[in-house]
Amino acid sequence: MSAPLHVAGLRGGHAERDVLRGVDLVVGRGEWVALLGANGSGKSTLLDACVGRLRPRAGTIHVAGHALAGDGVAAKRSLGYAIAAERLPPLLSARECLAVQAAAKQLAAIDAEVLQLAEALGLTPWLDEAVATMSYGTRQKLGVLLALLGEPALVVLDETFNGLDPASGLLLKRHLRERVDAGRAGVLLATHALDIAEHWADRVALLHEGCVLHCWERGELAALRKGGGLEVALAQRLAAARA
């Protein structure tokens, strides 16, 4: 079974500047990978490339075995991307957004599981309201629901838990963890929240100056939880890289 995400030798960025300078990254099915890095390290640029919003200048991206450059339609149908709150169409209702995304994935209807999650998140009363009337946190929830439509092999999230109340954040983390543990998907989350990376992810990749500087594997993370924690290890890695 192909990995939900396989990135090799990725280079590229915006305009003429290479933000990514040879990124190699794999997200396996049944694996949650957290992507850490300072502002400007290339996290959002990497996610944009992985979901087809940015064409890299070199390297390859495969989603569930489909080459994003050569078989983009199949690749994009195999992934779910949590659209940023500010990029959601303001005049559409939440239900219309879900219906449009479902149609794009050639689904007969909105997933029942997604509607159940909307209910659990308290989003049901907002389903027929325009996106423009929603709070930032409510739009963040909608973005995640859009990402989960159609049983994606890869779920891509960019600072998704920002703006969520603690109860909703915990509910979503548990839901994602259940999908991962059941082998239904791989998750790639870009975040600055070290607690999420340390306690929910299976692996943590540190992006520095457009390259993966280090990747903490399961065993290393388990040891860090018992020791000084990820924050100390992260600071040590960055200090060594800058020395």
The other form holds:
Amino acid sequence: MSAPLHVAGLRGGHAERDVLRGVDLVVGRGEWVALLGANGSGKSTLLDACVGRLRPRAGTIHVAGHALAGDGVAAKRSLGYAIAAERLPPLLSARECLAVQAAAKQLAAIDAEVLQLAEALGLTPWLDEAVATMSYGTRQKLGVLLALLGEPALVVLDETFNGLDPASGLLLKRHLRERVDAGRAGVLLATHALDIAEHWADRVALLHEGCVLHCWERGELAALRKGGGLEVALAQRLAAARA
Amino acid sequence: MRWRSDSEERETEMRNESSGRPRRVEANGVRHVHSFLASHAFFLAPSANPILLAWRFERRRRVRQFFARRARAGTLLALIGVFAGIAAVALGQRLRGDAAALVALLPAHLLSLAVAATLVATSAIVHGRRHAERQWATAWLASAPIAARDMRAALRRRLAARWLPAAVVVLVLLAAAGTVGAVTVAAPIGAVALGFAGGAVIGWYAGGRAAHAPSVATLPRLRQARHEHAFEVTLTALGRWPFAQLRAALAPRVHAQIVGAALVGMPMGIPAHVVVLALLLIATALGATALLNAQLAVIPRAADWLRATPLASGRFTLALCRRALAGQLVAGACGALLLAALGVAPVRALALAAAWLAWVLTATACALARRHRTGPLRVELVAYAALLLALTATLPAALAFLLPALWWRDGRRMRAA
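Having gone through the form predicted on its own, I am curious about the other one (the form predicted in complex with its partner chain); can you provide its structure?
Complete assembly follows, chain above in first position.
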């Protein structure tokens, strides 16, 4: 079975500036990959390219075996992207957002599991309210629910846990972990929260100046938890790269 | 270096205040410069107003970015040149013909002219001020300690920079029309100038309340009953979005003021049914314009949201634009009927409605091309150029002025969204 995400030699950016300078990254099924990096290192740009929001200048992106450039519709059918809270349609209700997203993915119905998650996250009272009236955290929850519609092989999250209350954050992390452990999806999460990367991810990739500088595998992460932690290791790697 | 005593500090502060230099504030023994930016007058010259400075930097950057792409700038300048030439020639011809008679009518309708100018200026200033204040409320400088006086000054300058040249152009054109038509237009120019000035003052004082109104309160009530417990999988909400945007953007008070002023400005002796038809026509035009604005604002947001889904462009376009375009079709038909009822030749009325619909279609297509599939700007330029050429060849010369202005405005609106 093809990996949910396979990125090779990716170059691209905004306007004339190359933010990504040859990124190679694989997210396997049943794998949670956390993407770390300093501000401006290209995390969000990489995610934008992976979900088809940004056209790369060079390189290939395959989602569940489908080339994003050649077979975009099939690739996007296997993809769930948690859109940023401020980019959600402000005048539609949460229910309408779910309906439109499900129709866009050509689903027959909204997944019962997603509705259960909405209930558990306390989103049900907000279903008929306009997005503009929701708090930042509530909108973040809605963004994740939209991403999880249609059993995507790849779930792409950009700083999704920012603004979530601790209980909701834990619930969501457990849900994602269950999906990953069941081999139903691969998760790519760009974040600055080292605790999530250290305790929940299977692999941590460090992006520096548009390239993957280092990857910590599961065993290395376990060793780091016993030692100085990911924070120190990250700082050392970045210092060495800058030197 | 010797630290000055407290009394010396206070003296310095008083001297600074009396000389208009930046004020120092003492707090808990720590010296704070009241405004870091204001203390660097050489850097801020010629203005120390931080809002104006930020706007100037933004404007400069936009201009640089635009001219960095020479091909784009060249194409646009060439297009502007071509259309300005066409417009000048066409206007000259019209003025020598029928328009001379039209200009001769102006001195007899000074009140109507003044009211029309007041309406235009009021609307422009009200919308300009509200838009700027709404932008300001979420801008990065919103929490900076900037005096309300400075903010108002910045707004005044911004509005003047935007609308004063347009007002001057109108007055110059009026003067030129008087020269060509050999008619004394001093009184009409005075009436229009007075209307502009009065409208600007009214607009300034009427338009400054939006910042206090909570934006959430103006959101339309969503239809809940039908979807109470159901989870339909449908794109129909996309089609409703432009109308929800339209309802959120409506300003009934301003529109009522416009219609009221239009009533006052109607020349005496006009039959009541004509007044009603004219008011209906104004309402139709306002509605159609507001719907187009709403659609242009919604397209980029919807495209941004749904770009990462497998939704095909055709389905996206159909779902998002079908209802709004049907609304425009109805508005166009109503407009044509009203124009015909007002005595305009049916063919001409239909041509005007068709021109509006062509404009709506082109603007919508360009917005879709630009946002949904990152279409190149060349396509947009070619589409607008073809439309403008077609319309200027068939409709009065006024379109040559009106349509580039609409193009500029629509483009700005899309970029802002």
